[in-house]
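There is one chain below, alone, in structure tokens, taken in the form predicted on its own.
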Amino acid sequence: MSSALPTTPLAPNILAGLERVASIFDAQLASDFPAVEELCRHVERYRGKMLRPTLVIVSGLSFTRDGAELRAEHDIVAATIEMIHMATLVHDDILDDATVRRRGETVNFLRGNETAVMLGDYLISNAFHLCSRAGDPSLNLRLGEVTNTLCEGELVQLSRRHDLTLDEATYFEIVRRKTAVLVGAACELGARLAGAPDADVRAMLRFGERLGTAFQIQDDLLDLLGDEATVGKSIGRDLEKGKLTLPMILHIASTRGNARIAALDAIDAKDGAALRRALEASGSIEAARARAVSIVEEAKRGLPRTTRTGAQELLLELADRVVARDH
């Protein structure tokens, strides 16, 4: 994320914040056991664009005076949220039998599922140990609530694998729980720690959750349409694991006869090429993409007025990038 920041007066503040977050992250996971240290250094490659820490920092800067610095708690919360996110990626790779993440081999592929399970647990444990250093029990309570919700979302999704009756409402609730709540918390806590009014904190939460929802729709589209070299991780896992995503749900709900049967047969056979042809013919892929864009536009309309020069424009641009990305 840091290398792709838009031109903004806030860029130096954001880059400095992300460097602090990376240092906190690395220090928290440092281990005197070489086997653990090697795994933690490997998983640090998963950080990628650091969207969630960026949103904590930008949301915090949005409600501070021009020239004012963020609090140390912003850095701790940003690193904690990224560590929770990393844990979900490690566990997701196990659930999906994925072999590639960030253009490198996954932990489960390198070391097996047992090691990957324990590493994910280790990341979660360290995340809450780190968060306790902020000295504010309400942060632990809020992020604990969010982490519970992430797990609920994954459990519900697991219970609905291979379920061709999955509807839009259930899909969006799964997405809200397993993805959007953590993005929402990043925006919410960034604003709250900066002293934003309660109404603005709630508005930032809604902004982040909408971004997270659109992010997941785009992720689902990339899994269906992308290539591994560009996306940088294993693709086609949703179809392989029986996870219905928005374009599939829209197609099943809107078609009848041979068009519907062709898609159902492709899903049953796990034939990605045939499924893509069916969804493209029905317009379901474009409809899903349009839904993601619409959710981003809704998020942008709901942004509260920020107090720092350039902050509003930066949040709007970051929102647009969620659906414009190809990895």
Ligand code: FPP
Contents of the next structure:
Amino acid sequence: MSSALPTTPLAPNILAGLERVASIFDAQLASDFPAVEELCRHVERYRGKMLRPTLVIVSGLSFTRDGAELRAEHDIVAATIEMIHMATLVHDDILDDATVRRRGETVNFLRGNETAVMLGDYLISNAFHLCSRAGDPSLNLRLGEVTNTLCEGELVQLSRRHDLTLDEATYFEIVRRKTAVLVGAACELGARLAGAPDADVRAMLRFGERLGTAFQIQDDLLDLLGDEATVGKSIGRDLEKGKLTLPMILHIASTRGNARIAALDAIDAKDGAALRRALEASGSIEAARARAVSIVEEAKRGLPRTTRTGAQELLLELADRVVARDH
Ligand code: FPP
Ligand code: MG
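Give me the form predicted together with the ligand now, not the form predicted on its own.
Below is the entire complex, every chain and molecule, led by the chain shown above.
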């Protein structure tokens, strides 16, 4: 996220914060064993936009007075959340049989599923070890709740693979659990650690969850429409693994006859080009995109008033970027 940071008087604070977070992350994963060290350095390359740590920092800065610094706990929570995110990506790439992540090879592709399972476990274990160093059990409790929810989201998704009756409400519940809760926690905890009033902390949680939901819709659109070189990770995985995403669900619910059959056949045959043609023709891709944009607008409208100069503008811009991105 650092190079793509919007111009703001807060940019130096955020960049400094992200550097601290990266150092905490790297130090936590240092190992005496070269084999483990090498894997951890590989995972550090997955750090891309650093959206979640940025949200912890900006949400924190939003509720501190001009000139005041963030707490050390902000950095620990930001690094913990990024490490949880990395663990989920390493495990997700096994489930998706993905070979490319952040323009490099996935751990499962390079080293096989056994190593990737263990590395994901090592990352999640380290994340909670790191969080404990903040000395505030309520943080572990909250983030433990989040990882429980996240796993439930993945388990429900797995149980509904190849299920053409998956409806919109269930899709949104899966997305809330597997993606949105962690982004929500980043905003919530950033604000809470800065001493924001309870109502504002709750509003920041809702802001983050909406951003996370829009992020996942955009992610699903990139999986369907993007090319691997631009997106930087394996695409077409949803169709390959029988995961119905929003444009497909909207199409199935809104079309009849040949248009509907064309999409169902394409899903069955895992024919990406035919599926894209059918979904474009029915306007379902545009409808899914519009839904993501409208969730971002809702998120922006619900933002609490913040005190720090430039913080609100930054949150608004970060929200817009979630749906404008091509990778
Ligand atoms: C991205 O899905 C995946 C997630 C947001 C969550 C994955 C979570 C797990 C696999 C559970 C593991 C949990 C722990 C605690 C280690 P995607 O495939 O749509 O995204 P992608 O395009 O980035 O691959
Ligand atoms: Mg995946």
